[in-house]
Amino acid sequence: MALVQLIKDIKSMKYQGANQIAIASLKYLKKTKLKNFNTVSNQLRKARPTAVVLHNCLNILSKDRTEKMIDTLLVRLQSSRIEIGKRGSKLIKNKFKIMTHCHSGDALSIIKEAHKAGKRFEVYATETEPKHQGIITAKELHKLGIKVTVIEDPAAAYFMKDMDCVIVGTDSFRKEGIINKIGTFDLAILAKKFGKPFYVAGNTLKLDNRKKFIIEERPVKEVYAGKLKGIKIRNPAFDITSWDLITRVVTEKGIMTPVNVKRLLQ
């Protein structure tokens, strides 16, 4: 695969989530034996600037520019997801109703591990406008025999009173809060209003200490393919959920409080 194609695939969201973007990029770098590393890494950083996992991996590689380090990072990403699933599954009880948002591998690892342990529960997946990643989540869970219901994003408030918890992933942890798919902040506010635990799943490669931070805005055609003369359309891909709305964070190192995670960012 050429670099141009990889960047196109990342921008078009062929690779879902910060981990998958990093994995695809690391495999590309290994295939090219890290040739023109500085030039290539600069281009990759610009492809999806909000997702921090790739940024952190590239920083690590800049200090140890070897294929062995690439393999180490790939193993770390894979093993951390497994560990997140094992630790986070303890938060799910029998007969729970769980709301989730978008399509997060880390959040799904928790749900899948709980299912594997024999727990029976139901998942409510928001459709997740405008790219409908929640449909991917629903199909994936249904194949495993997990009871799942798809709801429109604006219906979250209607159903929240019946939920036992909300579980979402994250693209990065920052001092301001967690950065995740647009609409996550809304769910956190609703969870707080109804007194429901709000859990966030993500590995420690998502710790983001970058001073310059960009909320990616995507093509307007994802929102509306037609023409609205004289009307502006905006399509931010992410929002920031403040730490005061988050109950616990599940990482490969354990289930942490927001205070614990903020200490890691200092």
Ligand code: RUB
Given for the second form:
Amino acid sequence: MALVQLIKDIKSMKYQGANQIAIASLKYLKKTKLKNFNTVSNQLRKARPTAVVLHNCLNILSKDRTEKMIDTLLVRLQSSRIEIGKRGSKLIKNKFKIMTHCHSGDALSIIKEAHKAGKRFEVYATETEPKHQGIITAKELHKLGIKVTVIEDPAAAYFMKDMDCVIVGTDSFRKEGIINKIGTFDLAILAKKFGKPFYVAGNTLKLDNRKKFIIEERPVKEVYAGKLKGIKIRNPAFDITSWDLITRVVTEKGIMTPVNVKRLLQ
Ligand code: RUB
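Could I have the structure of this protein in the form predicted in complex with ligand RUB, to go alongside the form predicted alone above?
Up next: the whole complex, starting with the chain shown before.
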């Protein structure tokens, strides 16, 4: 695959979710034997700038430009996901109702592992406007025999009182909070209002110490494809959920409090 195609596929969300974007990029770098590493990594960094895992992988590779390091990173991403699933599944009890948002491999790893362990529960997946990644989540869980209901994003407040917890993924852990799909912050506020635990799943390659970060703004036609003369449309892809709204963070190294994670960021 050519680099232009990979970047097109990342931007169009053929590869979506922070880890998938990093994995697709690492596989490309391996296939091309890290040729033109600096130019390629500059372009990859810009494709979807918010998620930090790819940036962290590229930083590691810039100090050790080997295929062996690519393999190490790929294994780390894969084994972290398994570990997050195992650790996080303990948070899920029989008969739970769990709300999730968007499509996060790490969050789904927890849900899938709990199902594999024989627990029976229900998942409420927000549709996730405007790109409907919640439908990918719903289909993936349904295929495994997990009971799943899709709801419109604005229906989250209506259903929150019936939930036992919320589980979401993350694009990055920052000192300000976690950055994840737009609408995550809303769910966290709702969870707080109704006294429900709000769990975030993500590996430690998502620790984000970048001074500046960019919240990606996507094409406005994703929000409204018609013509609105003189009216501005905005389409931010992510928001920041402050630490005070987060109950626990599930990483491959353990289930942590927000204070623990903030310590890792120093
Ligand atoms: C995906 C999203 C996911 C995180 C974590 O947004 O916000 O929750 O990236 O995913 P988008 P993962 O669809 O815009 O990429 O756990 O798979 O890394």
